[in-house]
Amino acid sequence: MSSIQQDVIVVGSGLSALLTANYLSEHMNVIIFTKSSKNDNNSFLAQGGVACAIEHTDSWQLHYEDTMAAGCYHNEEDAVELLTKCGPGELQAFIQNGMQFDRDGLGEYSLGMEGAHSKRRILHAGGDQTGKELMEWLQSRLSKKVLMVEHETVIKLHVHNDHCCGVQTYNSNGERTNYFASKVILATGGAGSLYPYTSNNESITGMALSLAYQAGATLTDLEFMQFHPTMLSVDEKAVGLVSEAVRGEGAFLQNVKGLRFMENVHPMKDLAPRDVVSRAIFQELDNGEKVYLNISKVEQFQTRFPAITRLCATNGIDLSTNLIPVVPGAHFYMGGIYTNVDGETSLKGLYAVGEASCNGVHGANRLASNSLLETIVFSKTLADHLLKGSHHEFWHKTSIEKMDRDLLQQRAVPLPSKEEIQHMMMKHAGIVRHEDGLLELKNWLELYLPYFKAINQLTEILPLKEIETIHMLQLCYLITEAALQRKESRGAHFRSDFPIAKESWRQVRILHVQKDGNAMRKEKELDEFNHAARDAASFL
């Protein structure tokens, strides 16, 4: 097994990963490894756009506002306010780099409205391919300096001294090699594969979460899972996203009978928030209805949306009936590893950015199109953060662990499939829980402890798909037990068992405990919810 030292290693292939490695590669040596290829992640496919106060008639003030409260007032204020103030300076220096975005026949900016905007603020490119114009114009100016290994999993972070050192990857011979690293940063997006309808690339189940969890690095929030509600269905599968702008635009969703049903759920309608969207569609679909978005209303669909026209054709949706049939699916996860708004984790030598991390800027539900420019604004902060810092060298062989019979026979039940783990997550964890049903998943969970207990020295044997099952199934407990432990409805987290929190309350962020089993608690300003926030506050 060979050795191979860098300065900084950066695993991920998306906005937030290419990001950091170029401001990073002028001044490090930077490697990247993604577990496909460069276009296998989730910034390729946003469709919306990016959230910014650009308009005259716009302030920070008002962005903030609003993405406070789509996060039911859990989120982190400080991160929130750096979001919305950097948000506007960030994207204009993207501008005048060349990023062109959609304008109109005046030349101004074409700003579109999504749900739970008070402003139409979304700038988009492509008309709805403002994810993929933004990586092949990153692609076209990443520094050569940076060095980018495709189909390359990392499946082991090296930690020495309580330091993360490194990495394990596996590429696609099977070959297993180390990396040593002063700087390691994950920036390997949600975990959307965990569920079978999701608008996520295959590859995003959550892994690294799974592995900085193992390294000792804090997870938190784990429990808000944002269901967008329109994907596109077809023959009972989720088979592509319908971007919320679409919605923006005028369309609107309708049951099979023509009844619109969010005009009595929310006084924003069709505009609500993602979380109340999404269960009153469940809700439908729960009583035997099929779901539509009903286009007649947008003009020029197809001009406006051409990727959504393309891929309604390739699955032979006839958009001259103005009825798309949508379902909710797993799109963006607001928890993840714990990081302050410069990317450092608990872990020292850790940082995490982007969809990957969790910094409080989203609460318990995203607004919409916020993910881009969260990539965008706290890149940048890690990027600066590390450049000012000190750099130190590691270099730590590590040595395998040798596993025994005895730990061998405890692998007696076979791993389940990737579908049997996404149909248990989208039966009991899904867009709407219940205690009864989180218990049944987590006994079921249960069952594969031995391997969580063992994955380091299985990592070293075992082939690349049942590692990443492994973590699949780890990542899935912890969420079990976040959702168990917050017993109320908040955004994302709907309980069936408990009541909507009020939106006022400030509430403690559930933390994971680290490995070493120390409870851990970032406290907060609380009002008449404190008592209950607190009891909620430690587990395992």
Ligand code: SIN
Second form
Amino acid sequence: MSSIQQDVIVVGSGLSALLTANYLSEHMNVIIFTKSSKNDNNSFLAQGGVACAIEHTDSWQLHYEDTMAAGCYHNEEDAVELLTKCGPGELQAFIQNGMQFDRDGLGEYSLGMEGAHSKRRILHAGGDQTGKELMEWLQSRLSKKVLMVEHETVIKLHVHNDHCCGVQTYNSNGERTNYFASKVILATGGAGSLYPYTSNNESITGMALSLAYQAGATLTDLEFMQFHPTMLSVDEKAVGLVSEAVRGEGAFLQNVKGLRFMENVHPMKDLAPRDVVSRAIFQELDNGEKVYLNISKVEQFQTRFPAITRLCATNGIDLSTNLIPVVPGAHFYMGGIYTNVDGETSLKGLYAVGEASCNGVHGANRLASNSLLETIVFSKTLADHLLKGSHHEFWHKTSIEKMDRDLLQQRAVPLPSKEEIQHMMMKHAGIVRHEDGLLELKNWLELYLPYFKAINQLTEILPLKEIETIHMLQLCYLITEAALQRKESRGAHFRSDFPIAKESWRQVRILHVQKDGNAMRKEKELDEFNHAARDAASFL
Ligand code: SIN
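Next, report the structure of the form predicted together with the ligand; the form predicted on its own has already been given.
Starting with the chain above, the whole complex follows.
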């Protein structure tokens, strides 16, 4: 096995990865690894746009309020303030460097509307192709000093003296290589493909979260997976996103009888926060209804939404009927690797940014079109922090012990398929959860505990597909445990056996997952606890 030394290793190929790498490359030697190709990421798929208070009737304070309310006040206030205050300046810098957002006939930005926003404030590009436009703009500006390695999967984080110091990769020839660096940045996106219905690229299964956990870093808010209300539904499958911006331009939801069921669900009706709309659709589907997005009131649909028009055409949907069949799908993970706003994790040398990280900015439910803004703002704060070289110790953790080799003998149960895992997650840890289902899921996942315990050794010998499956299962296990532990309904985490939590009450919980796979819970009132301890799932 060969080994190579770099200054910085970045894992991922989306906006967070490229932005951070670009900023750092002026002063550091940066290498990027992506497990598939440079365009296989969620950033490329982003339709809606970038939420940003740039209009004179808008303000960062209003954007802040909307973000907090959508997040059910589970958000970290400092992070939200940074996001909403710094967003406009960062976007101006993009625009000055040639990024073009759509404008109207008068040359003004044509700002879109999306769910739970009190103002039109979504900048978009190419109609509904904002992510693609941003990525192509950035790819064309990627510094020649950044080395990007495609089709090479990170399968392990190296930890030495409580410091993350590199990665092990697996390439398409099945070769393993060790790379060492003083800084490792995880920018791998979320975990939507743990579910069968998802807007995410199929490669996005949250493997980096499981790797970080395995290396001893703290994960947090794992119970909060956002389901986007409107994925195009064809033959019982979700085949692509139908942007919330479509509802922002006047489309509405109806069932097969023509009932506009959102009318009585929430004062913001079809533009209610995503968790509310997804649950209402789920309810309709559960009652045996079909749900459609009625686009009859959207002007110039095909011009404003060219990518969705193409998606519908490819899937045989006749837009002249004005009805697009929809189903909710896993879309954005609010949970992730616990970081502060500078992207520092609890493990020295390891950083996370974008959807893979959780600095608390989105709370229990992300406000629409805040994720590209998150990426833009926090890639910069991470890069600035690393370039300043002021690496304070954020939270000291010890690395995990080596597992007993005997555990390798315990691989009695064959690993399940990806589809089986997705099915179990959707059924029991999807839009509506209940203790009974979560326990059933937990029991099923516990069959694979021997694999989790031997994961370091297994990584050395198993083929990539099986390593990936074990990490999927391990993350599912942690999500299930977190969902069981949160005994309330809040934002994207809805438990049919618990009421929706009051805004003012926040349960602070640290979930210690012990090495034998059992979990124990500690609860404290918010006031008694500092921020570093909030809602964290940590490996002791
Ligand atoms: C959408 O276009 O509806 C997705 C935008 C987002 O998730 O922020």
